[in-house]
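First, one chain by itself in structure tokens, the form predicted on its own.
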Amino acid sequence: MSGKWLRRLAASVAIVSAPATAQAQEIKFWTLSFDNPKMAKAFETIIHDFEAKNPGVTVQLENRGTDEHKSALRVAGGSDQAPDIYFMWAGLGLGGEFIKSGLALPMDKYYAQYKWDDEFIAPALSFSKQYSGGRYGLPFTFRGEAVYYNKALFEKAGISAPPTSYDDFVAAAEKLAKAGVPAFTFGGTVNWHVMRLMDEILEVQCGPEKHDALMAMKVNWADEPCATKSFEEMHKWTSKYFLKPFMGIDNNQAFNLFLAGRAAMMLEGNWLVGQLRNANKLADYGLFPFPGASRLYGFGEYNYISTKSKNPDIAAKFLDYLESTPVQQANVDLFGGPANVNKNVKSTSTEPLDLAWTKIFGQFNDVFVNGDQAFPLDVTTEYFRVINEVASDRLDPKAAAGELQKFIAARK
């Protein structure tokens, strides 16, 4: 047997007997920047463990600020640089924008494969069923929004207990003003921050049924007295009870002013508990639902698989792992705490603000979503503009509802 033939035989045996290696697959995951460093660390661990369980798979996480994230996704929709998975708020306005543009992959087969309908709470799942053509996105977190208040500033103004009616709320703001304390701090450079107050006032002034009809554009804003009353009420708050100037700062700057005791309240979500914890300020603040609203203000956050993903099956597998009971339970207070979207996960926190959220979530049966998630994108942009014009004293609040309706009528 020649040496040349033996070398060929040895090479063939080596190829046959060599262990099979997993095919390299990369998943790009675009999400928001983490305010909480513990969340960043948790994601690092989750990704590391998933990669260890799936040899050959790497998950590349990219973080951006809110507005930068939206812009990057809009650019990605027309390029070949889109992620495999992307974070976006649920609802017709924000999540719906990318579904309509064709960036979101229908996920019906993954819902069936991983039995997600059996694993997640119904309110969080409802957003995946809003569209024709399939199920889109997977619940990531469910967020409630309520009023955080500085206990010392309330005491300074002689407010002995959180208000429970809207009239009492206005009276509390007046007491704060007389004590030299602005009631609220908001960041006006990000349109959605001031919008929160308008959304809540609409809920109080119009009631759930009329509020929903307005946001669905099924009734005429100009013909509804409650819509005009809402803009007038909002202007009262922005002109009399806001920390100023507010139109030149963003939400993060507003939060820092809140920490510094420059204003008594912020209208924020349950994520703020983590931020207050990081600042060692938990004991200084209390929490109450927006007075007069019969529904909880809140929204769902989702992760979507992109239609441009080359590895959608692996992307779905990673999402299933991320939202699994063991992973979520290990990080329960980071991923929603008392409002975790996984129905099998239980919060273990004894922190008073977390317990207050548990009470709030148990208090309300229904939820209404933020305006920028209820409206289509173009109407959201006009809603922002009208709110900002009223807040900046450039538009008479009595004319604001008609101004918004003009835009809605023109687009139809």
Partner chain sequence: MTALANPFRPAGSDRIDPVLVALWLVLIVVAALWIAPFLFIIFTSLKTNSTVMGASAFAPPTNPDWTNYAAAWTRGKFSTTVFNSAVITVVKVPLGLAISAMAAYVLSRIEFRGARAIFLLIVFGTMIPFQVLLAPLFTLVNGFGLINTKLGVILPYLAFGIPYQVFVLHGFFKELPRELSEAALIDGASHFSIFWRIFLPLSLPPLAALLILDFVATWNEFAMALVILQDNSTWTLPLGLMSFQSQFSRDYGQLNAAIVMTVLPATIVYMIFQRYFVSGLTAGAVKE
Given for the second form:
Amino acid sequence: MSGKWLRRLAASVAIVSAPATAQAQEIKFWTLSFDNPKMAKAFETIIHDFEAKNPGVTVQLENRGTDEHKSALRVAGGSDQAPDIYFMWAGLGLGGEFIKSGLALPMDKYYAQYKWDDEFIAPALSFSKQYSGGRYGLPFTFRGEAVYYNKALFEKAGISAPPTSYDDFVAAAEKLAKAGVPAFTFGGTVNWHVMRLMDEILEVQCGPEKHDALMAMKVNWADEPCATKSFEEMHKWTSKYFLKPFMGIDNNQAFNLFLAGRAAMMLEGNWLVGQLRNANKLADYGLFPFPGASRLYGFGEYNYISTKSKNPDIAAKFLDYLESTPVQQANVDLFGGPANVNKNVKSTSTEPLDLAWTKIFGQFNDVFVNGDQAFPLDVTTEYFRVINEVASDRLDPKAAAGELQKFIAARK
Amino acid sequence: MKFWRSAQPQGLLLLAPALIVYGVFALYPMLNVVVLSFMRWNGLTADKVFVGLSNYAGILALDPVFWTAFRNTAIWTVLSIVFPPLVGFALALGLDQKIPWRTPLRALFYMPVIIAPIAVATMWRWMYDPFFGLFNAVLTSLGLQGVIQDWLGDGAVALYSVFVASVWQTAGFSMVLFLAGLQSVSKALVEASRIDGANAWQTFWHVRTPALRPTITIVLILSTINSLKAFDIVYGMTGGGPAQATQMLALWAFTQSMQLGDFGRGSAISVVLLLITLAIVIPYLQWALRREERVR
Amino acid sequence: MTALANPFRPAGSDRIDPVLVALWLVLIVVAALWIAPFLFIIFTSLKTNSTVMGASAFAPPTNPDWTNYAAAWTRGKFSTTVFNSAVITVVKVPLGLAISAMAAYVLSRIEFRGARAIFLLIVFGTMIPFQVLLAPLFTLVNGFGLINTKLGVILPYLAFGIPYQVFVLHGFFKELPRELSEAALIDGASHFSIFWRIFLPLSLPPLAALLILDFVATWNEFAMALVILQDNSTWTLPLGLMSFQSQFSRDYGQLNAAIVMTVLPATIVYMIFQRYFVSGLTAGAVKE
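The block above covers the form predicted on its own; next, return the form predicted in complex with the partner chain.
All chains and molecules follow, beginning with the one already shown.
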């Protein structure tokens, strides 16, 4: 008994005296919660190894759900309790907002020091170059979004090959409907889920240039027939081809229903491969890019160093370690598989869905980002509202573009 | 100078902690919210710009959600004044009778009151789940598929779905107050009226109800105040959705300030809600004070 | 339980009243409805995802899956959130009652200019929905550098607890006989000792009632904690549950286990101290 007690005492003395030998430095890293338990495990190992290589440094990981993470960061920005490193989507509307508000630290120095420009793939790096004040953030992943489909349900509806044009796509949905299968499942409570379909339809109907101009609010939504047409198309999908009800469930619930074969398709990112793998359902699903869109729908996920960090050098060192070739190669299936941001990392997967992603990434030269990453926050909120109003039959799709424009015009 | 001899400094010392904490953390924010409502401020940077009434103009004329939130708050308040007290009153009347299991039944009906509103929200959100929730399962098994709704996803019913959860949580509160009121009605008075030949209904209407008047007033006032505080349950069940159809003033003020980073507009919404509260509450305060004077 | 001696018999009658029997049956049915949500949550908390998605929603679990509780406990970081909630409650509730009682004593027993105005100012606070003030509260707490600290929530909790407690205790103190303090004052006792030796012991019943009410209010508070406690190592139980809901809503059994674990502590306290809840509620509202 007393021996154990003594040992414990000795251990606690050791803990107390440890900081005297090495300067204790803590790096707080705020990121999203991992939908894959293997990811949590991988981060545990990475942090453990980094701490072993850098005595006295501890890295503390904090995970949150998507919307919580965004609002926690907003609050952190105004307080002195910000993390050292934070995860954020790299688009102007999300990552850019925090850069504008001064939460992100310019990282030019570290880009030079660690030669990051030689290490990452170009499309992933591009997001760090879109600001005049310097280079912000370091690529974490590069995400593409495409249509996953249930092979058995496609077969049941008599669809032999994935559709390649938008009209084919609508025809396929119609075939599914005839076979009694809802084409898509979406979760409406998280507004950004249903929004994905709207984004894709805008890309198809308006084309890249006009779509970009709309998202930049440089052209009038109400004057662009393609915008109104997009809302009408959107309404066609929500009213005829969605698994219902969808406004009262979230994306997680939608995924459960997709796994249960209640709907044929989901518009999801390459992260879904990991989730399908965990559910042991990889073989049942196929993949194709959204038919008719000439650019890849996707976005960069970045890790930013915060201006409030007391140890930005160590934060940069950790990020460099996290993105280093050996670490990324060891966890390649978790960090994007074929879409890994480190150009030296090779995917070894022979899994058909991974190969399909490799093909999709090779097939497109250009990327357009999700609406909530392109718009500023307040416009995003209104964009969500208008889409949801149309999706739940409470707003005439013909009036939707005008409604959105009214809000944009009234902004300060 | 009697002032410094004994009572005053001691009193000051005893009073100070409460007064300071209350002043700094309750009164000051209330004044500050008024100041902020005239500013443009994102809550992050140091620069606040005075913009006059433009935040008010913004919410009243340009904000597509403000009036929805306003209407919902009004509907919610009216419903909260009517239904939970009615249910509570009915329960109290029943549980005031000589029936078995009276005490455990009272305890049961009161139980939801002590549960965290956010837990109530999470519970009910799950019960309302359109695919695997309790409600639609029960309706299906009763053969009432036609009645099935997307309880929280349909903008036309979502507010009422949230409200039903709120009735479940708050009716017990009114019940307890009414029970106390009923028990305070003099037994002798009731007895006397019975002997005078009044039937049960007449006794109820002419003897008990008038005696309950103060209780009724208090229940109504407390229900009003509590309804203006509705935040947790809406936040937890719908977050104001779908398409802002269940948005409320308190939650919209929070969203504007804390999530969209527009502290000016958020504060302006808060001020509107504060003014509404005061308009309801000040008459009550006067009434309560008059009553207290009378008791004295 | 006294009523059980002659159930269903109205006062002054020894015959069973059929109307009362019918009423009782209705109440039993309503009670079953009232308790159904609890049962549904408990049932679901013991099911696996495939059972939830496959079998009837209100069927009791055939082979209970207790692992949901352990999994939800770890994933929801319940050890942290329960601890934080407990510390905040244990500090806030007695402290709040102490300063409220002191203030109520002064306002009811010491006459000075402005006493009335101060009392009104404090009672005014019972009417203010603090949910309206979340943003300025955040700004204020942040100004003190207290974001993500327990003190940062305890101070506003104290501020918004004071009005009702002062109101109730003020009413109680007023009704105690004047001679009580006057005699002691003549004997040379200070107000501190009168408050401590005479008033505090006498006011134990209302204090107990307020204690229990304040425990529940503090334990359950969500909105203020939401803006002040951003760091998940500082989260309280309600924040933890909300986060669980947004992150792990796919795992139905675990979600419901998390709900049960969140609700349980307050329910147990309620069962033990039931009597005081009622007296606490009615103390301020209906004093007859």
